[in-house]
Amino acid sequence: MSDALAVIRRSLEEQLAELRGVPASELPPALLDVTVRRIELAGGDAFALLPRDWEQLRHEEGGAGRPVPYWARLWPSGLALATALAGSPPAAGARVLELGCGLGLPSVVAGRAGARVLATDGAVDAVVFSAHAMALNEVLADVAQVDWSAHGDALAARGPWDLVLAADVLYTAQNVEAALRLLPRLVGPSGEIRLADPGRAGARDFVAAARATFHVESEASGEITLHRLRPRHG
């Protein structure tokens, strides 16, 4: 695993540096710092790459005046998704869209069933993280940089989705209203949304809105709620 490791910092120095548009030497050394964990899920194990120390990565971004590394960690909402996931997975096929992917390990999940897959996130950091991690999983899926809350008509304009997919990205007002604006657009008739949060009160608001709209089923799993959302018709 050491040599793995050290062609894939290769890889990521390469490609933050050229996405970032700054030489290698400019990166946070704990960005390329990275460690893989394996995950036990139904179906078989799967694997996220992610940096070995986020405090230390969060450190140096706050140092650098960068944004919080949010999408650096495998948040419990995104593992609680990828669990569920892998026990109900996609059909093969179908056309499988994750907002704000993080580490994407849903998304790893879901092309792991052999659904046609393409992993959102609005932190190119996020975006090449998550290609990486597809590859190691021998994944085959698209990854793109797109800030769903504030781009979401190229995301609509794509569809419809079969499956949407989001773990804990109703954490603000906006964020909410944006949900409940683009989350009809984005499924079909036949279509199905699955959302993780871990309680808060932003979802609790999302899911009150979104029953005018959607057939809503809610299952706590620990701290976490599942909430599979499907269209109403008529």
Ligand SMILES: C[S@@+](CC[C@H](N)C(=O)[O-])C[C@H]1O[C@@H](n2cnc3c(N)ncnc32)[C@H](O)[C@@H]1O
The other form holds:
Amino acid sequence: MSDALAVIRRSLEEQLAELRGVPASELPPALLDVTVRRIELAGGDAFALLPRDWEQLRHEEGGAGRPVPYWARLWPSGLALATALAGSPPAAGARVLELGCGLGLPSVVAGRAGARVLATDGAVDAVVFSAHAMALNEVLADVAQVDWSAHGDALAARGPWDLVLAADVLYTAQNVEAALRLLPRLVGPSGEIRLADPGRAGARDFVAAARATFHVESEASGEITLHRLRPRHG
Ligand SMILES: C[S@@+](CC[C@H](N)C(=O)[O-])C[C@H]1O[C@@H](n2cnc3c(N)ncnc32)[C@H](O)[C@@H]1O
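Could you output the structure for the form predicted in complex with this ligand, given that the previous block was the form predicted on its own?
Time for the whole complex; same chain goes first.
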């Protein structure tokens, strides 16, 4: 392990133990066995920080009765959204919110463009990894643990956001219903929502229902569909 990775690992260990409220010795070993992946993007490469062996992490978390660590992979939707954003980034100073950020790659790209970013996820581990991803990419951004299906009011109160990002989060009926209620409250009349999805039924239901409130433009990028939603007026 390089010196830099050893420093990152120690910092992760400290923060994960504190936020989980457990001694470092109780953290799953696969959570701290991390790697950095270089992602080629328009405007410059970005770096993702992630557990090296997701299956092993899932196994260890499952053995401890903890949920599947969906946050801990670089999902194709997150990559597609980051790639699309790198091609058409938000304006410097734009207020950007990411929901279900996982490892935080789209937020890194938005932050690199000079946007003021809040990256959120319901999983505390995701928030810790995203904070480290920002540092690794020399991006200034805020991160917060937020389950938006339960605590959307707090996000709406900090709005309106110029841009809301979400990649592959519409995989439960609860999330679809919450998104339909919450997203219109997050953006102002000139705001925009950018979603990436791998063709899940939940996302299809969401987009069909969201057309009542938003103009929706959808574009395929390989197996991922990118949706841009803008509020209808009047
Ligand atoms: C399939 S992963 C996608 C992660 C990342 N966006 C990507 O595409 O690589 C789904 C992510 O959404 C988060 N998530 C799902 N439902 C959520 C909710 N209601 N509130 C906050 N985060 C949520 C999970 O913790 C996980 O990080």
